[in-house]
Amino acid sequence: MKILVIGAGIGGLTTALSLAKAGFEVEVYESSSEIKALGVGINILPHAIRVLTDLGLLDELLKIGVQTSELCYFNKFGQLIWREPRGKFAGYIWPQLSVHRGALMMILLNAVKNAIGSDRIHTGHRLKKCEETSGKVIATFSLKGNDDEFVEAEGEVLIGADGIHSAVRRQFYPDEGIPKFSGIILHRGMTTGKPFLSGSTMIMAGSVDQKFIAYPISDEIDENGDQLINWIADLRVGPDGNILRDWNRTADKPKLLSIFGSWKFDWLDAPGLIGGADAIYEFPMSDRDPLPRWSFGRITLLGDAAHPMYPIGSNGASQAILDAEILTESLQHADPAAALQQYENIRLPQTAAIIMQNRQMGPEQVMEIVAERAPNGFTDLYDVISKDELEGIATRYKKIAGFEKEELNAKAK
């Protein structure tokens, strides 16, 4: 069986690979012209680092990226208000990775290439439109820098994992419109630093209106006795629409550092992450409403062109992983359009959940409730939120997204 893969993202190059390694006959389609190691920091979570390690990928992982230890929740003024370990720190048989973003996908790309041939990864091919037609999916696509050149490629399946702005995504549902804007923009950055906490630790300070993330993605201390740590600023601006056209726009360095001036604690220095980046970018937080389905005959759609949610708790990335597996086997086990059918039934309703909580800032909540109930900070954090609901929080979420411990671990092959 063949299959056409279009978008050569996160989602699309492991379902490439994960296809390829099942048996399938691949072909990837990717609009821009060539694959960079572009990005900044991501997190991947023990449930698609499962995933990765059936693919034979977690010794390279683990040479690039960071095992994260734990995960802190603070307030503005850097108290504490809720510690956790994760990945195999928490017990789990697989880590959680924080690493390059770039970098992950260098190592994909690469396993790709060997799976099936670097002649079979297809750059600068815009999607125009994919039918199906006598048990085949035909997909036209423009040729990058000619709008006016057409090719056609055919398969028996395509999958659209061509990110939010999805062109196949859109040939279903063509009045969608934009992605819906959160009114929060995401400032980016990565600085060499001075290691913090555990030195594995990834860190979420302040609320939903004013939040500061950070966490290293890299294992090295240079002779300074610096890491590299990626950061994320988050910052309400309110429902401004036209943002959503802008999506990596080079922030305003003097203004953020305005704004996050004061948030130097004991332990992490805020304001001197900022400063000592290189480059800062932002981008709006935005997602779109759940789909009532994703499979049209042999055609379906994966990753950020199914289910793009905010990136809360980790799980973008980390979702369009599971996708890849769960889409694998089904056309293992059934005829396309029965596969295509089944794999939706499993994965749109879980990830329709993740989206849905994730709007309701998923496991970060614990830090609205504080700064709701304690804007001035505390003295006794139970006093203002007891162990319980912090808990419960926490466990609820990882039911939620599918990396509850003893669950993901009997998974182990």
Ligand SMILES: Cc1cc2nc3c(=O)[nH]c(=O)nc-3n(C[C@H](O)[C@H](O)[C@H](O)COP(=O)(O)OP(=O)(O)OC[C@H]3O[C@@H](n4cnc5c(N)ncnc54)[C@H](O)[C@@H]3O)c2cc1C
Second form
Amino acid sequence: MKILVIGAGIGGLTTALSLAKAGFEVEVYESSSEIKALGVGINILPHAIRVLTDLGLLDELLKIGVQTSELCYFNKFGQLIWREPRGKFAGYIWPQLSVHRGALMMILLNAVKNAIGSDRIHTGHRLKKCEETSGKVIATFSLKGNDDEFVEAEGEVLIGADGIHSAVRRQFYPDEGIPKFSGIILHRGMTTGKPFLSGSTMIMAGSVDQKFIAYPISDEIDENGDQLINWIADLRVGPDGNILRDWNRTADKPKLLSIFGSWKFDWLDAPGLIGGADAIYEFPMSDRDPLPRWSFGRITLLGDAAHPMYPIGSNGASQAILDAEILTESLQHADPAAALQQYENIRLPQTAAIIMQNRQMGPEQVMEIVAERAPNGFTDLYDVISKDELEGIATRYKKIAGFEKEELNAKAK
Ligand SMILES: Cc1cc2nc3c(=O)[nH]c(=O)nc-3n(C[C@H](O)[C@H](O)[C@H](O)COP(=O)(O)OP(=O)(O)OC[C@H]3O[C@@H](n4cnc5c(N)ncnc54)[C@H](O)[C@@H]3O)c2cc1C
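Can you now output the form predicted in complex with this ligand? The one shown was the form predicted alone.
Every component of the complex follows; first up is the chain already shown.
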């Protein structure tokens, strides 16, 4: 069976690899003229690392990433609210990895090239439309941004893994419009700085209106004793502050420094990280409402095209990777339309629940609760929030997002 995968992001490439390994004929179509190592840091959770391990990628991933040992939440005064071990340090069979998105992309791209051959990865192909006719899917592409030149491709199934602005999704939902803006702008940067806490800790400080997130994405320590740290500074700008969704749009460093200037804690120097970044990128935090359906006959959606979500709980890329596994399994056991329906039946409700949870700030709710109840800080945390409340929020989110430890470990082959 020939399957057309539209989009060569983390979702599309993982899907192409997974399908090829299962014996399907795969062609990948990507609108960019070159698949580059773009982006900054990204977290991959143990449930998605399990899938990538089954695809034979774990050894390479361990070389490029940091095994996240713990996740800590603080208030804006740098007081600890919650600390939990992560990945293998928490007893999972698989690690949680903090990686450079570009490095992960290159591992996936090489694996796909080895599996299907470079000539089946068609860059410079922007999908314009797709339609199903008599047991086939016909996709029409414009070539290298030229809207006068079109080519067609034919397959038996088409997977729309073409991101939050998906052309495949737009075809089925033409009136949906632009993504829903949260009112928050994310400022993203990478800086070499002194290792903080365990040297492999992911931290979040503050609350939804102003938050700082940091985690190392390389184990290498340079001659100054520094390591590469990925950071994100969130700022609420209100509903009218939306900006164009462009991963390469640069931000105003002096303005950001003036806002985060006092966030210098004895365990982390946030203004130092902001000041030391070569480039800072700004990006709107947005998502889309869950859809009633993804699959239409032999065509379906996957990854951000299907379920774009706020980057809360480090789940976006991980959920795209989980989609790839279920889609492959479904196609192995049923005819195309039934398989795509089965994939949707499993994955749509799971990801819809995460979209809605992330709008309530997912596991980061604990930071909101503490900021509300103790806006000037606290002497004893448990006077503000009980241990049970803290643990309940963390446990509930893991269940919803599909990485509850016992359930996940039981999937080991
Ligand atoms: C350039 C870039 C940089 C990113 N950087 C970060 C980051 O630093 N940190 C982070 O957490 N997340 C980042 N992300 C987002 C993150 O990778 C995704 O949210 C997540 O991995 C889900 O992946 P996806 O494959 O579903 O979608 P995406 O990663 O968005 O991939 C979709 C792919 O489809 C292609 N495409 C779009 N329209 C068409 C079309 N009509 N025809 C053919 N191809 C099309 C796009 O060029 C893209 O390669 C980035 C995404 C991109 C595209």
